[in-house]
Amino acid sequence: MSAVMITRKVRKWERLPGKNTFCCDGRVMMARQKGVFYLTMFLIMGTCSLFFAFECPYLAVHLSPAIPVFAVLLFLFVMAMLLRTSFSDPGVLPRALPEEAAFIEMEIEAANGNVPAGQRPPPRIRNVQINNQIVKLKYCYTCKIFRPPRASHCSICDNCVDRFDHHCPWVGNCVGKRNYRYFYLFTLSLSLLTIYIFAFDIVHVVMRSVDKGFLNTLQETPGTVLEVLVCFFTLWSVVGLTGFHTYLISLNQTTNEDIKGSWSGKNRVQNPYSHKNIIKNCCEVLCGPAYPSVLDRRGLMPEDSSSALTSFAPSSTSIPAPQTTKTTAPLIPNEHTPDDAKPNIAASAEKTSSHKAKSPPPKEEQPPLPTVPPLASPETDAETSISKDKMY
């Protein structure tokens, strides 16, 4: 009988802290609140479906067949950017290991010294110099790390995100260093798609109203009326959001920095990340290198608890373990013990004497065991009788 130890390995995304959800074996990473994301997909797909069903057949015949073709390409690009933003790692920073956290705590205590009772300890801040300007690195009490520049802790996902911009419920994920450009391309393309559908909805209504009248056209195309209403209320928010992020990209700022006034507050500290040039700032944000994820979500890690698998295949080289049989017979045979169950008294006496010789003497004196005369063997009886005959 041999036992084989099997160590089960799991992916690292199964042990990652925070409030994210993972799908497709860690390839898809999103926030837990995904209800608004599903609403975003429903509005985009529903509006485009109505446009393809009601307006595109009429416009392709009376105006140009390129209208539905361009609408399809724009729709696919919008969906690709949305999924790329929603399903990617925004730049989550790994938390410190227990050993690293203990070392950082020891460094902080050594630097701050003993704080008198009743006084607030000094803030945990480190200063670094970027482009000849001092930037403060704040300590995250949840992740046990000093956050890199421009990083912040998202309270919804419960993770520190590098170059944190904001948490967008419409895409169901944080917007950070690794997916900001896709988020901006999503808002830009969605603005173009909304304007495109809204404009050709108006064209479709006008062209039909020339022949059948305005009221008859509205009655015959209820889907067009619904599209116009959805695009009208969506247009202002989407276009406004795109314009706001265009302004931030031109200054190389984030939404978090703009809201907090990090570079435009009372101290008038200049942005150390800006190149003082709109084109250079846009090229850095939109055309910069694609940063890899530092989480290694799909990497393997050993499981702490291992399972044992026992195989019952016989082995020729294995030595069977000695079997011990527990008997209920007393040490000294009595009248209630059957003859088959009586132990050998001489063997038990020898076993007791050898055990006494090997074991150390006990602290307390024990009464001596009663000695039992050994049983005479037949050969001994014969020799004894012969010697008696010689004597007589």
Second form
Amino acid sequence: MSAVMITRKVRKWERLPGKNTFCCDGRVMMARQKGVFYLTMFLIMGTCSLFFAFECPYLAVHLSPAIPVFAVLLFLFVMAMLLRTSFSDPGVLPRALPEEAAFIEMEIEAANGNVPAGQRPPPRIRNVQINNQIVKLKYCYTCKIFRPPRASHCSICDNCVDRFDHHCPWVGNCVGKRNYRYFYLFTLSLSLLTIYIFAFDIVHVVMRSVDKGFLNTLQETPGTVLEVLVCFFTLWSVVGLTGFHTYLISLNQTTNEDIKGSWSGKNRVQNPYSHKNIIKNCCEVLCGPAYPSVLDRRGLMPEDSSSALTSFAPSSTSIPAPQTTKTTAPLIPNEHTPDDAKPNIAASAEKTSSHKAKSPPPKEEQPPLPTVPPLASPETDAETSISKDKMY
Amino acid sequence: MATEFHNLQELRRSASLANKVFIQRDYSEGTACRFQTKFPSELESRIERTLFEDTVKTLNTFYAEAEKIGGQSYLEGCLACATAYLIFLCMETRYEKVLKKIAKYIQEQNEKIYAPRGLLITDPIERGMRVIEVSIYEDRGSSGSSSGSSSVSGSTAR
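Alternative state: the form predicted together with the partner chain, after the form predicted on its own:
Once more the chain from above appears, this time first in line as the rest of the complex follows.
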């Protein structure tokens, strides 16, 4: 296989690891599964268009023209918030480049000292003190960084996200530091829109039934039935969600922390990020600064890295050993490895003999010892392997 | 050993990268962006402690200014919300303005202080605001590999 120089300009989003899809030349960033997001769009647009088609003409004439105008403004706000939540970078932390990852590995080695043979090394945790509270920073084996406080790794998008809240399939993206306020405003405005449409549907049906009778009304405006049904089911879920997130914001907690019970109060553990004042917490989350994206999606890749990628490709296919046992270049984060080889790069020695015997033939001799510090994997860590045993 | 570099271009042309030091984030005051001011041992022979600490402290003040929650950030937030955040298509956020100031400051520091000492600071935004990367260069003419390995072994002995 000959190395072909790519002469067109490659933007950085094309080489980003993780399972995101990008559109509009890197301006739009979403998760891979977008089906539920299309459903959300369809439900909102469908219900609103039925409302504008059936109810609004009658209400504008018989009640006030302000009703459809306000509905249009609310609808536009909902769509703007939805698109902003779905298309923006939630606060993805870029993976460590090889030198940084090696530096961290060396620091960990120095801190652990000599581990006797046969014993698992201690778990990779850093303790920091925030507002008189000890917070543990965990090491991310995929991104090769110690996660900042409140960051978490999303397994669906395969990225570490800062102030990770949750991955929302309805918006087709993670909700994190950068788009949490848009997500909250989306749920809030959608609740208002749902209540608005539901209320005016009832008003419209009542007003028309007084003139023409209930059954005739339903015959004239069949869309009403559909709208009422959608709004009824949406109300319970979205209004509940808005209430839940209002509660979280007032305590300055994320959904992730709430689910894990990080600050539930046992062992006198308290939320170190809360200002202990509801107004201050709300202001920080909703009116805080607009954080910039640290993923440079639209920047151009430097020339030498694109040539390094093309010259690397032939050497990987010429090695007779399967990719699962390759340990010579373990820390390159931005190579698009196939999905089945990606987890094996981190835990080659342990996994190949047991789990992946079906694809490559099991090798007789061990692969050559790596010259970089031995790669850690969750299996070699004491704490994570104990927690994994508990899961099974 | 004194390695003299007169400007940034000369550094990039005639020097080879020996080592990199990463200044980590300081989370003791919360999740706001702040870097540790602890002076790394690898730079002891290269630059004065006070100069380096001044650079990091100035960067910390810049980031604190960008992330300050006060009257101006509320105004910006409310105005943006009222326009459904469309105003950000034409206006730059306060954070972005401060980031530009930071980039200019780092460029200036590199030209005046760090390049003459064979060092280079990378803007933290290029590393996900996780670390300040300080690259240590050696003159290609001198024994680059031996000094490179000695600085690497020096950090593991820490």
